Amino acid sequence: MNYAKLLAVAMNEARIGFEEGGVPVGAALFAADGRLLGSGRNRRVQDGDPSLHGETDAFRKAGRQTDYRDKILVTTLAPCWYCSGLIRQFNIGTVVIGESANFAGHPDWLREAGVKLVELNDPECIALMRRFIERSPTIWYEDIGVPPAPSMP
């Protein structure tokens, strides 16, 4: 499987989200044969919906599936607890992670559940997220559920 090609779909969603002023996390859900089922992006800012992460947007757009064990979820950033719970709840078999340098996510918890993880450490994913964090730290901390550090005098 060409995981870099699958990541390109999620990365396109992340770029769109960044241009919209949102958190640049894109995701896509694929069938085992690489057929795209649905793609999406973090739309928390754009839609005012705190539950609309990239992974959940892609998952919703893919529609109902009878089984997720053979599905591949591709995300530009390591999944948070919320999205990791979605992965475990529906037993998504493979998760491709564009980067975990800016946010480590919870890979051990996913591996514990038998999820196959493919970490790409993609330089473009890393750079886009870093640019966003520098530009919008308050939104970033809100997105990951961490209060921002107090300003230094």
Contents of the next structure:
Protein chains: 2
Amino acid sequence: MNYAKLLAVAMNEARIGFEEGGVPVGAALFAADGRLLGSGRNRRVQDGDPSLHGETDAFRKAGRQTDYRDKILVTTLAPCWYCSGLIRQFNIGTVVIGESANFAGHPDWLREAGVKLVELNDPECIALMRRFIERSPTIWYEDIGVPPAPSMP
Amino acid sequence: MNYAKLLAVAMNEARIGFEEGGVPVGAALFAADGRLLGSGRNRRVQDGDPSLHGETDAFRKAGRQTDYRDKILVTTLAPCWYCSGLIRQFNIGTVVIGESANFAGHPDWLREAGVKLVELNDPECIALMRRFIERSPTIWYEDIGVPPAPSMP
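Would you generate the structure of this protein in the form predicted in complex with another copy of the chain, following the form predicted alone above?
Full assembly next; the chain just shown is listed first.
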């Protein structure tokens, strides 16, 4: 499987998200043969919807599936607990991660559940996410559930 | 806090879901003072959307929040890994569980992350979910990511 080609689909979603002013995390779900089932991106800013991370939007767009063990989820950024829980509950067989430099995620927890992880350490994914975190730190921390620091006394 | 009163809001969502032919899990997110922020229900059948469990729909309906540590998430059924991941990522402080007889969930994993769990063991929640699992076992297993058994040779 050409994972870099699959990542390009997720990265295109991330770039659109960045241009929209949103959190630039994109994702896509593929069948075992590489057929695209659905792609999506984080929609916190665009739709005011905190439930849609890149991974959950791609999962949603792919519609109802009865078995995910042979599916491939590709995401531009390492999955948070929310998206890791999605992967584990639905037994998504393979997860391709564009980068985990800006957010480490929980790879050991996924591996222990039998998920195959492919880490691509992609420089373009790293650079886009870094630009976003520098541009919009408040939105980024909101998106991963880190509350604002209390103001100084 | 009158948790039974909060559960009634989630249970109302679950009942509507049952009547719609859907998976009857309802949930609601409340502020620390008991003010309702959003309620929702599983929408796999109704919207063909596998990303919306009761908990994630309630989370969505509550919109963007900057801090969940003082919030109360009420759900009619113990949260699966997907919804447990949501709770853990966003540090939702308190989770009220209508029942865990039909689905055990992952209470230890949530407790170790510092989540306060309130288990109500509600007979009406148990009965409604049981009726659904008997009526629609295939949809129920699809909703928790259990693939159909291979047909006999």
